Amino acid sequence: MIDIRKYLNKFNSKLIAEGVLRSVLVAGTVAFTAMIITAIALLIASVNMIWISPIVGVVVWVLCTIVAYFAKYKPTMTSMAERIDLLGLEERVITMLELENNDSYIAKRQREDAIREIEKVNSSKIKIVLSKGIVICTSVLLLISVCLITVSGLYLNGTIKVPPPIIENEKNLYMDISYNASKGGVVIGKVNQSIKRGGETEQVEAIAAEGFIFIKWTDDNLSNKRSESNVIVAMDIVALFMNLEDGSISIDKDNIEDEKPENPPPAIGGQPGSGGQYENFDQVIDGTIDYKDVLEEFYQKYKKDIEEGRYVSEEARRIIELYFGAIE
């Protein structure tokens, strides 16, 4: 019986190197991902020991190449019949190894015919095929698992520090919003809010307290109730309140009075002193507006209401008394 093996024996050691080289790169494929991967968890566990990485790759690499090779391109006789069949001989090979064990007249001649056309070809013809796009994935792969790997490195050892970032930091996208009473009164609403840039806060009210009366906020909005729209900066306010029975108001939210002066000179309409006339100074706002001018319109409207019939509440008739009682 003719031994087939012998004349194919001459193309096995391409089609070894063709195994050997797919399983070189299909496993690299697996141990650069390995290496990419343990560099990561180096890196977010900030251990300084990155030359983990390719060890864990070489290791990777070489089981994977050894199970590639023998469970899928490790070169056998009939994978070997079926590269050769294709540089012309029509099936030959691979039919005669089909009919190895048939001693028929016709497995004779046809075995004899394949020999001699295997002795034909030259061995030099078998070519090592290799895939574009496993060759592609591998040095791609290559390449990321080194440059990670090399820039991790220079990270952990300090050799790269890492810049602020350039965006604004998260915390000034927001302005700090608060209102605050004065003596004499209370804000009611939410007083301590954190508004994003550009937007808008909730409605607060300053209520006055028993025998005292809203004047301003520190900012000079009249208002009582208020909401701030296109924040840019933070802020703190604070509600005013002035006493009706002695004319005095807080100017802080500390409730620390306006202070009066010991010895005062006599008032408008008094005996003149030395130093000129003393004007009560508890009358105006920052120095410039009258309280008795800011609520004149309020004292008008309800004296229009009162004229007309409609509704006026005790507590306003109360508060606009003993307010003109305080100031005149």
Contents of the next structure:
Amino acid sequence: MIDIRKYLNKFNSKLIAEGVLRSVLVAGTVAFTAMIITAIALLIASVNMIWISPIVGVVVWVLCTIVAYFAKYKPTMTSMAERIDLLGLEERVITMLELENNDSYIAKRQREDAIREIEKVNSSKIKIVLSKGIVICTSVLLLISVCLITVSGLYLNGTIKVPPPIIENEKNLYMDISYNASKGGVVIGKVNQSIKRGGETEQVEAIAAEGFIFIKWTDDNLSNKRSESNVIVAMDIVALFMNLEDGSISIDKDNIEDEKPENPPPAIGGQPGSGGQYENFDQVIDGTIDYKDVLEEFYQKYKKDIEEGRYVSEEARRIIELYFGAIE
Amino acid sequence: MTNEQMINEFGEITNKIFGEIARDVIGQKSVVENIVIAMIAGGNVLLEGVPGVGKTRLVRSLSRVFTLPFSRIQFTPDLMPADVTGTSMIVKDSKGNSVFEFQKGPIFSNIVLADEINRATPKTQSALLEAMQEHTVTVLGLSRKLSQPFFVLATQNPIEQDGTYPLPEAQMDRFMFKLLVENPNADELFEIVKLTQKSMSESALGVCDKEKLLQMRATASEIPIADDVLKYAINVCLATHSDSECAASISKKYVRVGASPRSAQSIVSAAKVKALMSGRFNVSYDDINQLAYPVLRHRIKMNFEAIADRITTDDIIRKIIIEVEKKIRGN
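Following the display of the form predicted on its own, present the structure of the form predicted together with its partner chain.
Let us now look at the entire complex, which starts with that chain.
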């Protein structure tokens, strides 16, 4: 009996390659889908382990390729015969396979005829045929999965930050920012500002008056100069100053010098109230007391104390000497 | 001649047959080929064509090539069944007694040309039914066998329909093929006119006798057909049924009655002959596709929508083949 399989062997390698390629492509669609699902799950759970996704993909890909090849795409003798017949052999090969164990004269003639035709066919005529649909599907899924994994990885890493959502009707909202000073100092700069949502404020500076020192702002900001960025709520901030009269707080002179505004308030001894260029000093600090009045009151109190021979602390005496000149 | 010799010489004999017929009939190669296939496979043929395209000449030529007795019946509305089958007549025997003796009608021949079959009444048309299928004729309760091979070749005119009786489905189904005889082209007509100016009589020589024809039929029936190809043929036939699970989409829309199981038998028997004629020892999908047209075109009954949309049975068969190929073969 003739071993008809040996005549089909020359087509074997190409059909096996085709089977493997088809399995790889089909498994690819499953694997890339698995990668996408894993990446989405990690993203939702905010688990910064995006490397799991490609690993899952590779494992699924390998397993599915093996399963697909052996379950569906491994070339059988029948499938090989069908493919060879498509080369113009007019179903000679598939019939020959069916008549493999038939010894009749006509079966013998059929076999001879089929073998003669097979020998005429060059194995290179068999082309690897892949479905366009599956190639496109796999490519698209690959692209989506790679993009999704990259973006997810960067997001979970913190490289990409998602800006807070801006509600459409709030885009043009303006926020009122107000800087006020408590007793003992002033805030210079634009103290009332109306800022577009998400915008920045102009810088302001808290300056302590004589006998006071800047402590902090009511929002615990310790810097006397400040500006706000990314304003999303209205603010009403007050600069806090400490009275130095009780002497409990040491005053760093240099700091005061450093923090002095370009145009310091006029020293007592000059002409109080004449400093027209210090517009801000004339503002009402707490709504009731004028800074000019405070200085005047302070001046009159210590002048009277000294004249009447009352005790004036060393600290107060030093400040008076420093700011008001010799009283005696 | 042994079976092995016949297998080896089959192609040669058929080539000789075609060569001889070509001496009398110019062109019509496809019709001649299909008639020869039907004769070898043991089927009857319905020829549809306008008058004067050489139908009768073809049949006469066939009878010469196969050296078979030939009879012609011109079907007319007043033709009676007894005119076809024959009848018992009272005759005097050798002793002078009156006895009934059966006088054979023209159907008792090997090749019968039923010319313009649709002009006879259904009663007369039905006289052919038994002969075409069982190859017997029953008259007055007595069945008589027809000599083998028996072959009916009927003709009908597709244009003149006045005073005709369309063949019933049962009769149509008994024709293995319905062949459309087209008008010859210019070159063929040139040859025809040239040939018939010399002589109107047929000149084909006998190259195949009765015994050889029957042996060819037996040999062809042994040609193997792969299960896949057989399933394909069955699917093509079943796809003509609008209510079948294999129905093609065009059948659901346009077909009232699909092809009978006899169509599947016919297509496979004919495909085996065609394969052997082509020098192959197996049936191919192409054999089935090519023979689907003559086998199915008279077995499909279309609905009104198909007629209104001017859809022909050949259009339906073409689409069925495309759909079944895609479904079964995946291309």
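Residue numbers count along the first chain shown, from 1. In this text, rigid core is short for the largest set of C-alphas that superpose within 1.5 Å between two forms. Bear in mind that the values here come from a model prediction, so they are computed numbers and not experimental data.
Colleague: Answer yes if the Cα of residue 198 shifts by 2 angstroms or more between these two forms on a rigid-core superposition, and no otherwise.
Modeller: It does shift by 2 Å or more.
Colleague: Hey, does residue 75 budge by 2 Å or more at the Cα between these two forms once the core is superposed?
Modeller: False for residue 75: its C-alpha shift is below 2 Å.
Colleague: Is the C-alpha displacement of residue 231 equal to or greater than 2 Å between these two forms once the rigid core has been superposed?
Modeller: Shift at residue 231: 2 Å or more after core fit.
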